[in-house]
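Here's a solo chain for you in structure tokens, the form predicted alone.
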Amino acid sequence: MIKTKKTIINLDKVSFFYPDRLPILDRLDFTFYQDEKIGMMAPNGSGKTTFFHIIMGLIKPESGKIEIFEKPVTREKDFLEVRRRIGLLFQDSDDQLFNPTVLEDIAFGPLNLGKTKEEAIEISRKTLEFIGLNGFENRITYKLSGGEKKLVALATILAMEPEVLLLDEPSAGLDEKTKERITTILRSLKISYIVVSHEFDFLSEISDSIYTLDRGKILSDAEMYIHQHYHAHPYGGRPHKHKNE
């Protein structure tokens, strides 16, 4: 007997637009299954942040239906459960970090999930160890480097033990060392995730399949060539040439 994978996210004909602008999402269809690790190519202004915010219930679509964990979600009460089970990494780490110290930032989520102070501190320290930031507990958050902030922001989500991750440009603006660390972290995770980025090579390292978000729709790219070199393509399936080939 073939065991079918559970559907985590299903968007059916979802549209969203701002006044006096073309649709950001245009009757978008998308299904995301348990155990998938998806990369999504998306240039600036393509609607990637809107796409994530609609899944999390932070904004409402103009039309269409949304199911998360095989249940319709329409009300704020429905999305409270979604936010407990899905972790969203914002593109700008300063939007995610708001406590004075690193430990306080990471412990905030577990405390809100009902953990005791002692449990939250223990989870936070283990999470810091996992991401390679031992000894950062008392560091002042706003004084961290951009790469350190990104890692701490990721830690705040992982500490909540989510079932799914939505990551908005997790590698943007990072040095190669930090980017490699994030790549290693993501490849070691045993949970489902969607990563949006404009960096093809980064996505090829951490994804099982790659899609494109363009003109309000999500398109598969069956002809995308997964190869490693240090530049990014807008769309992998388009013919292209490399120097020295």
Ligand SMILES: Nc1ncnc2c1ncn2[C@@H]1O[C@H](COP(=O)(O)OP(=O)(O)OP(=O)(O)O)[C@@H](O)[C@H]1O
The other form holds:
Amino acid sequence: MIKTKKTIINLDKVSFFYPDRLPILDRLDFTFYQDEKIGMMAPNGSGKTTFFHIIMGLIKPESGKIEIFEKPVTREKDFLEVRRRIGLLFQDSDDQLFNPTVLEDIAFGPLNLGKTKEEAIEISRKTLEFIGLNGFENRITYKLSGGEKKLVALATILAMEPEVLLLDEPSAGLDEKTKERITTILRSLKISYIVVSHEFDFLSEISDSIYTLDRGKILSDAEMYIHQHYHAHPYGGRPHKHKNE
Ligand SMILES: Nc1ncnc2c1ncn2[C@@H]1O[C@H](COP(=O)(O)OP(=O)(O)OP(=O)(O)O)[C@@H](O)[C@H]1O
Ligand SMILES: [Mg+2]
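What would you give as the form predicted in complex with the named molecule, now that the form predicted alone is on the page?
Now the full complex is given, and it begins with the chain already shown.
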């Protein structure tokens, strides 16, 4: 029997625009399968964050169909399951962290999922260790540095054991060593993810394919770089010019 891959996200002609603005998403088609690890690189303001927020049901499309885990999602009730199974790392960590201490912030998700206080604390400690932030339990969240906040925000998501991750610029503002740690963490995860970043090298380390958002539509790297190559060179898929062009 042939086992076909499960579809996690399917967007069918989804459009979204803010009032009096050109469409941010314009009849966008997109399918994301289980076990895929996708990178997304596109200019500022092209709609990457909007795309993630549409998937999570934080904003509603003007038109089009959304199916997640092979079920149509329209009502708020449908998105509750989506938010339980898909973890979104917000572009701005301050949107993610709202408890006084790091431990409380990480334990919040597991507690919400019905874990006991002891279980939630245990999960939080393990997640902090996994992410390399031992000893951060009682740190005051709002006093953390930007990079530390980003790591704690990632920990709050991982503690909920999501099946899928949507990470909105996880590497932004991180030093090289911390970025390497995130790279190692992501590569060790056995779950599907879409990662938005402006850093090609980071994305190529953690993803199998890189997509872009262009005029409201998602294009694969194959569609992005349509010019023909008769030679190979490192990062041939990266936008580049040749001397004689
Ligand atoms: N609430 C809003 N009202 C009006 N316009 C908005 C609103 N939120 C976002 N926009 C606009 O929608 C466009 C897409 O924004 P979005 O945040 O999705 O882009 P992005 O690709 O994530 O950009 P960046 O790389 O800077 O994070 C931008 O032009 C932005 O100014
Ligand atoms: Mg964004």
